[in-house]
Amino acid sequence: MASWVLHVDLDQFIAAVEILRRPELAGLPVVVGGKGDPTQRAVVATASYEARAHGVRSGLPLRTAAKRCPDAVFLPADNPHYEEVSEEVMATLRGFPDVVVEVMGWDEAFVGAQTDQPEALARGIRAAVLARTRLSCSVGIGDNMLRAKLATEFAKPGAGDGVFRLTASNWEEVMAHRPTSALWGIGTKTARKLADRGIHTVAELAAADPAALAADLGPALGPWYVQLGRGIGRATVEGTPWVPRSRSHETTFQENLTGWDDVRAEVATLARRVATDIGDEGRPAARVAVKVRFAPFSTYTRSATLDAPTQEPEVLVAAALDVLEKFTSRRPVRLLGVRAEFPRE
């Protein structure tokens, strides 16, 4: 039998969970965020399909998306309530026999499986999702990570029918004609680096220098876009529990900050809560970042190592008051965050 790997992701996770707490809101214009109310300060978790169509999407303030979709339903995010439904979804995952799941969040996971028939345990593992939970999901199919993971955007809703396999045999025919933006891993400034250097398709970066683009962009990161490009990622699933990577909080203000004895006041209160969270968990943070958005809505981060591992909160606090005095600018302040990261194991 063929190894192969899945990725399952499910569809608007969030607005499918608080859509199956409120029947009466199916097929409308959903918007999960802060406390629901476009009239306050705070970004968008998820939209639902309806929504997106009107340029809604996560990240996005309430009220501007209040401003895409006036008619949209707006509510409160609940994140116990989703950790709990996503780990029903990983459960019923786990429940197929001879499976391998690696866990990357509340919405998706990969699935490691020996088989000769994966669109067979694909639409397996849809049904299963379903029945467990009310809740579809889309699966790529693919014979890596990289590839499943691509792969589950030809399954989604509105893409495909909710399953998609991407293999080396139909890379090319899929991808090459594709922007490098399309790739997982690299993002609008990646894209806009890579096209500097004359770079705009997954061909074209599949046929890069890997030498070259060491030089220019990094001996790690430079011939890692190449295999990107031509398709190359790792192709066993790990099936070690999912364990967050970093903890962190953040809060956005109705009224700017406009002191900065105000703003370090703010990052304090905020590094002790990441402290208790940790504190609780027993795992000594190894770095520390802050995010800071400025008015209107500029958003920068700033980070520090620590000189050794620990869950102390004003050791915590004192380094990211530290950080917070990388940035320069004491323009008013909107939102302040807060994050603490884990060794890497």
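Take the two forms, superpose them, and find the largest set of C-alpha atoms that agree within 1.5 Å; that set is the rigid core. Positions refer to the first chain, counted from 1. Source: prediction; values computed, not measured. Compared with the form predicted together with the DNA:
Core-superposed comparison between the two forms: CA of residue 338 displaced by 2 Å or more.
Residue 256 shows a C-alpha shift of 2 Å or greater between the two forms [criterion: core-superposed Cα displacement of 2 Å]. Comparing the forms between the two forms, the C-alpha position of residue 292 differs by 2 angstroms or more, with the core used for superposition.
Could I see the form predicted together with the DNA next, after the form predicted on its own?
Nothing else is written out below except the one chain.
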């Protein structure tokens, strides 16, 4: 019996959930995000494949989505409902005997298993999730989590047939000529830095000198990027529940705040929401951070350690307002956020 990592990823999860509630939307371009009003400041949470054909992607401003796809159906995000459906999916995964499930978000999870037929397990998972939730998913199979995660892309509708295996055996064949940005952990900024050094493809990254990259990109990140290029990653799926390090709330205002009294009032409101959350969890906060995004989009965070950990709402509000005083600019504010950090360890 061999050790395998499977990566399960729901297909167009949020859009699919909405279409389940409103079957008449099937086959139409559906865009979910914000309050469902494409004239507001908000971004796309998920677009159906029909909307994606018009260039609508997650993270795109709703306004832009409406321009690219004027005929799309715009729906508000209903996060509590997605959480419920997600729980149902994860419970289905945990129902398989002798597997370890590591949840990575509403719509994806890693499954660790000992088996000699990982494809059979993958198909079993797809069938079970479909039967229980009517949702389709794609499954990547790998000899570690990185390869399983990347494999899923080749299993997705339009690219594959629902299951794909990526291991040391086919890593080069599949990945060598792809851009470094195809790797999990390399975003646009890092891809750009690598390109500046003449590293454009996965193969070039795999062949790079870790020490040289360490000097340039950091002692931990540089060598890690080379490992990514080689397809090396964590091979053990962890099933132990995650303990959050922080809780936060932030909000973008439809109209910029121009008065500092308004800013103070909104920070207090956010701090109370955070206080409610951590009070419900019964975990005192050790540190409070305030985030301010001035118009048009420059963003800053300031923070302070509390005298003693607390969950007292008024102490947290006062602390957040204190931190806010570290900002001296009075430019118009488009976003405010408050974060509570729990004691380390």
